[in-house]
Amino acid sequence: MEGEYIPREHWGSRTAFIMAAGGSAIGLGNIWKFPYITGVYGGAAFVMWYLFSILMIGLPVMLIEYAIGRRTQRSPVGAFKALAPGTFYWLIGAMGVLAGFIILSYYSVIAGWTLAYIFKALFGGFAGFHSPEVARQAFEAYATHPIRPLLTHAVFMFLVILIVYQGVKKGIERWNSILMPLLAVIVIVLAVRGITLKGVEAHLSALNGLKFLFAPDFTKLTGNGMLVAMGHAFFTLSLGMGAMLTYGSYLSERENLIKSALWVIVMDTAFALLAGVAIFTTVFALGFQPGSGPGLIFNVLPAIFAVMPGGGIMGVLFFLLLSIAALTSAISLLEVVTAYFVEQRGWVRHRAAVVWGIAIFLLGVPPALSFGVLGNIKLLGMTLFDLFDYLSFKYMLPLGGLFMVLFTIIRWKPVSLLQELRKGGSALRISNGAALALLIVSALFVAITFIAGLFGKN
């Protein structure tokens, strides 16, 4: 029956929750986007503004999602129906479910690329990449192929479905407890390898990579760079898509939400910076120039692995790192959709995970083929892949986050948020008026990020 309450599973411990929430936050963007934008927009100066933006944008929205989820013990749509019955606020939750559905459809395509490159590295496929141009041509041949991207897209979605199918404790919790430590080990090994490449010249160049990433250059921290930091602070934490709200709904009242949120933020930022150390020390040590986005990951790095000592092993580890990061994020996206159909439509979890996982795979077919056979199809001047990305990240996620903050201010009230945050042994001491002021400031920051994203280039 629609809207009927179904008893929920809960996380086995705070550590299990932090691993799962951290896994949701740590994704592909942490591995390539954050390190690159940090270097481009001022190194340590950018990181400082980014951390400030996390406190003003990321932390408030994250706490709201956790608090609403735990208070209602429901996923996005059911949560807003419970807190504001008879209103249209449930559309905020519905937007999160839809956003997760769309994002996962093309996110899985990218994740499939990383799976393909694990095997390419494993079987010596990088050996002939004598330059980034050769690597670029090889990647384009793969991405434009009419079958191969679909196969890797299917394999990745199968893994996601398999984990969500098993439930919260046996699936999401168990696999995150395995994948997150493995992720940490791999990123640390790669970072150490980048710093310790042999040879005086290589070592000095590796130090230039650290300088590129960490040395503060306030002349590069322009207004545009500040907006980029604000936008990334919001998007990197998987906010606005209902993932953190859904994960929060599996929490008991014994858990301290503020400590848990801070742990997730620390993990997310630490992984991003370690990935930056691994990438840019290696890039600079071997005489290459940093690039952005997929150009760095699929064009430059494979050419580097082709010439560096032990590059075959490092290539396997790096693309395994990417695949695991993508998988832990994708799990949370399918869980949002699955939880909605379990709670609001009365579906059995197994059926919901399989049916909607397959539906997401099918929705991802056009974006997967938009680099090749469907490349000439354009909507609003964009390929289908770019259109999905544009609609979700430019509109749905920031609007979802903004509406959550406004809902808390207008309907749920800051006093209710504070009551929830003070559970679990929290020593939070803040007045209702101060909380209201902070929420208004947070709403302004999110609104600025949304508007800047619509008209900016990043």
Given for the second form:
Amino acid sequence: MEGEYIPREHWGSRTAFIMAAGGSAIGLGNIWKFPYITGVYGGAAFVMWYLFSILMIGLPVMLIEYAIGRRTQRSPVGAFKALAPGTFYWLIGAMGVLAGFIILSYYSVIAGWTLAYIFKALFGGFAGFHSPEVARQAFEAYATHPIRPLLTHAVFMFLVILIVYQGVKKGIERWNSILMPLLAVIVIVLAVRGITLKGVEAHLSALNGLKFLFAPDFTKLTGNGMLVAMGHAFFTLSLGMGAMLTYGSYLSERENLIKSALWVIVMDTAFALLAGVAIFTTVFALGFQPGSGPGLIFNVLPAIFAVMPGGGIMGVLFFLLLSIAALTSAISLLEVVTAYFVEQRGWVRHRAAVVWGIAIFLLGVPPALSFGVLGNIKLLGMTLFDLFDYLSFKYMLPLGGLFMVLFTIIRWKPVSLLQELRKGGSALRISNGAALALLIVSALFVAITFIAGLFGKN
Ligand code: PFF
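Output the form predicted together with ligand PFF next; the form predicted on its own has already been displayed.
Let's see the whole complex now, leading with the same chain.
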């Protein structure tokens, strides 16, 4: 490996790493996006396919990212330079840093909305929402406002910068260790409340929400839905852009990567399903529609909180849940960018976190305004917000993931991957040939996700 030795911070314990990686994975993708795409694409059958995609795509890419990160003790660009000096593979890492910029800029806009909604819920702002239509109008008035969404976007980015500024152990590790258990408590309270809700009319029941989520009807699963599930596997597990690679680079050789990856995947899936239970039991018990798309959270739920028993406090908890989940994910996005400037450009962490955090805030201004004053600006037929989401979700993450798997097959070699995975006490009994075969199958899945995505509608 080339490059001089750089003293590196390491996680204080395995739990700390799992909390941080889980914090990155569990985010708006689980609580905002997963329930609404499940609602749109037909419920349980979609969920089954999603679980299958997590295993076929998510697990191998996650293992590769952890292994490369830990092996090289570098963040994405430096990692590929170290493993393949003199080649262009470092561009995979560079695309990841760029994806970090783009994703965080619009992610923070939605996170800002959720912050605003904590306060709206707290001060009784949902009280007048007699129907989702009234809630929708209020949400639109907020999201299209020329200044308010910028303020909440700024507050959110300020929090993200503050944590990354404090470093890996004192910032990222400490805050994840506090926030993740809190998050688990909140989601469980909300799910239990949802399950125990009585239907407001005789034919309505929370149970129907559980059926919607867990009893599959495969005739409802469309090709497009399958693609969305596969793309979502990347987003929800923070894969394809080197976030997990970067977190893996703060690991020591003592850790068992396979166990850690399984923990993170189980936690991420459990959160998505629990958020789904909380939301769909409530939606069904109160007679609302599950398939209302991205607005499910901001239009339908506030109207539900307005009428449901205990809705005031549940509303506050729900938006607190979303904000915290978004924060722990956003930290990992800024960390990818910060680590690049620290490692490859010799910046000090404090300066890198502040300067690039502000740059990302500025990049988020146009998409934040694209619901209102900049709504007429369209590129490739999309608003700026949709374009940022589309570029990262549909192209950058799956392409990054595909390149990482191909890199492992062609250049780094499955044998090196296995060698890294066997450290930390893992008795991995698998031959090099079998590992190669599994990687090829996984590469095919990722390639299908990417190529079919080029032609699909979504
Ligand atoms: N995994 C996060 C979520 O589900 O909301 C989003 C995300 C975070 C994607 C970090 C990519 C990333 F690097």
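Positions refer to the first chain, counted from 1. Here the rigid core means the biggest group of C-alpha atoms that line up within 1.5 Å when the two forms are laid on top of each other. Quick caveat: nothing in here was measured; it's all calculated off a predicted structure.
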Would you tell me if Ala45 moves between these two forms by 2 Å or more at its C-alpha, with the rigid core held superposed?
yes
Exceeds or equals 2 Å, Cα of Trp412 between these two forms, core fit
no
Indicate whether Phe403 shows a C-alpha shift of 2 Å or more between these two forms, with the rigid core used for the fit.
no
